[in-house]
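Single chain ahead, by itself, as structure tokens, in the form predicted alone.
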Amino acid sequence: MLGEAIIKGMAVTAKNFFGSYVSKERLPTVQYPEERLVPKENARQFPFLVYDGDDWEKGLRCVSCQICEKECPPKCIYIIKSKDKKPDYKGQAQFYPARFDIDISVCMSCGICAEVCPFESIKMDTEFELSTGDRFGGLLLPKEKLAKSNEHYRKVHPTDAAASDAVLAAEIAKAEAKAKAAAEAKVKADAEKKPA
């Protein structure tokens, strides 16, 4: 029959239209910004830097390896490596970013930086309201504004954060076991050197 597909399509449209008056679940629109949908866990907007503990400068996981800067397709990440080293979460001396900036106006939210980070330090946030009236530099975020706690990461991505925390806990346990074995070997070597 001629026009059968058009009639079927109009029937689906009419069903959804009249159904939206009867059932709130069928209503596709929310009155933003008064009403807000809860973001899905897999949502990703812009990157942020994860830190452990209370102090973002001491707990920043980034060791300035610059892999994210090299892999970023629009080249919106700018890192300057420090000249000195500080201890990381495992107690090893590591470089840290003297400067870490992300130009959010250029970032395309691809998430490649979070995927390639071997230190679980850069992750994707769900925050999307970042507009500003400053045309010059308002969206070039320094590490002070990019740093967010591990608790924030657990809140926005609980599944991924649990897996990330498990990896870091295993690395810390491995480093502690290695340090303990080295200390025991040193004590044993010192005991053998002492004359009886």
Given for the second form:
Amino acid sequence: MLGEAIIKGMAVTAKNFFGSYVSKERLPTVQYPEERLVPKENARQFPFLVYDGDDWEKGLRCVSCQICEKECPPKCIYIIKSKDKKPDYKGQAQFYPARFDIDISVCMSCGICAEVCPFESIKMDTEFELSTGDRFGGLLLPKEKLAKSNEHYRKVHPTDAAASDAVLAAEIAKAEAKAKAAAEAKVKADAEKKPA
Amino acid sequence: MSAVAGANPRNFELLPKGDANGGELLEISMGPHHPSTHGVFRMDVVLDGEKVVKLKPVFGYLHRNHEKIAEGTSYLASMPYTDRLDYFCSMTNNWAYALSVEKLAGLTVPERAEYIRVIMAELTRVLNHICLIGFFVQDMGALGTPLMYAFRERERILDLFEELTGARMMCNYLRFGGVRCDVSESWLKRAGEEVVKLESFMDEFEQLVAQNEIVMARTQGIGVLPRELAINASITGPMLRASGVNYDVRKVDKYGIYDRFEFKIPLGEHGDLYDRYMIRVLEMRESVKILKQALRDIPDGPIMDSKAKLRGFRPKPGEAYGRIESPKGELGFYLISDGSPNPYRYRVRPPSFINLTILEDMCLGQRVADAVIILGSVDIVLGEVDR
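Now the other one: the form predicted together with its partner chain, given that the block above is the form predicted alone.
Okay, now the whole complex, with that chain kicking things off.
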């Protein structure tokens, strides 16, 4: 019969239309600023720099190795290495970034920087409401704005943060064991020296 | 659409008289800003009445210098750029690139990672075909409704991608020698549920569209692509199979672990628009079959080759061509390495670009309104055509 399939098609439409009053499945629209979807745990937007403790300048994990700058596909990271050194989380003297800028108008949120970083210091944030009227200065983030605490990282990516904390704890344990071994060796060497 | 006779200002020749009612031929520039061109694409059409007598596809409006950029960055840094070629199917683009780099560097992929890749590729195929069918029906004038249904389903698959990889479309998920992060048990369970839902959606959508008289009248016998021409023009993918040529890289190359799955290759008979539409519907059903098998059989184990290096990756000098069956056709990456951290030559074989070359042959003698659907059935994404 001519038009049979059209009637069938309209039945499907009607089912969806009236169904949307009954079943939540058929009502997928979310009224954004008032209602919000729960963000996915793995969601990534723009990078940030992790710091430990309260003082961001002291606790910044970045040692300015510039691997992320090299690997960044759109080349949106700009780093100047410091002349002097400061102690890192293990107490070891390391360089720190004298300047660390990310142009998030260029950044394409790929997450390569977080992946290649060997020091667990650059991670992806989930914040997305970053619109600004100042399209040049407002989107070029210096390290003051990029630095966020480890607590923030634990809040946005709990699973990844736990893994990264474990890596750092292992590193600290290793460094302590090494220092202890070195100290013991020194004591032993001293003890051996004394009789002679 | 601007309708200007003799749109080329440097060429003031009057167009010859047409056959229809003794009128003149009319040159129309369809696009680049035209909703039916699926992006910034222009068709220079010469019309005789409503009949197309000449058609010239004009592209390059979205050229982003992808290949040259890739020659200047490291191998890993090109991976997120491949997401942006065919932005509907980032996972399959990743796979094609990863495959050629793995060939170049001699990396093997662990079992579990191969299964994850198949799951991702087939989900991508389903979502690409869902979108394509939605747009295809919209090009015929069904404004909104079917496309919204299609997008509702697509969003569910994208939710799965986002949960796993962190991004809906630009997944950046595959790595050389494996995948970036492991899938969890709960994710696999959810994926299984979504696959079942997809099946019921396909039934619903088919009821809406497949037997519809208007769809049949608009598509059957229109835009025929003969078998010989399809082979000679090196068309690949659903376009080729709709013309009745049994060629699918998944079966021919058996890349990855595709030899372990049981699935059929649907073939068309007439090579017209309706066949091209139906091929996609049937392919989705075959993809669902593969997905069910892969989700059932996925083993435990590592997801990365132990030889794979994330930083300081330098493959030895040589060349490699890796190709896969992307939802649009054969997608290949050709790489030459000179031993440095970045490729010496990087070349993409984009399926939708090559499938677009026979647009004129399919459109000649058809109405201008049909030219719009014929373009829709080619399934182009301008990110991939222009690169």
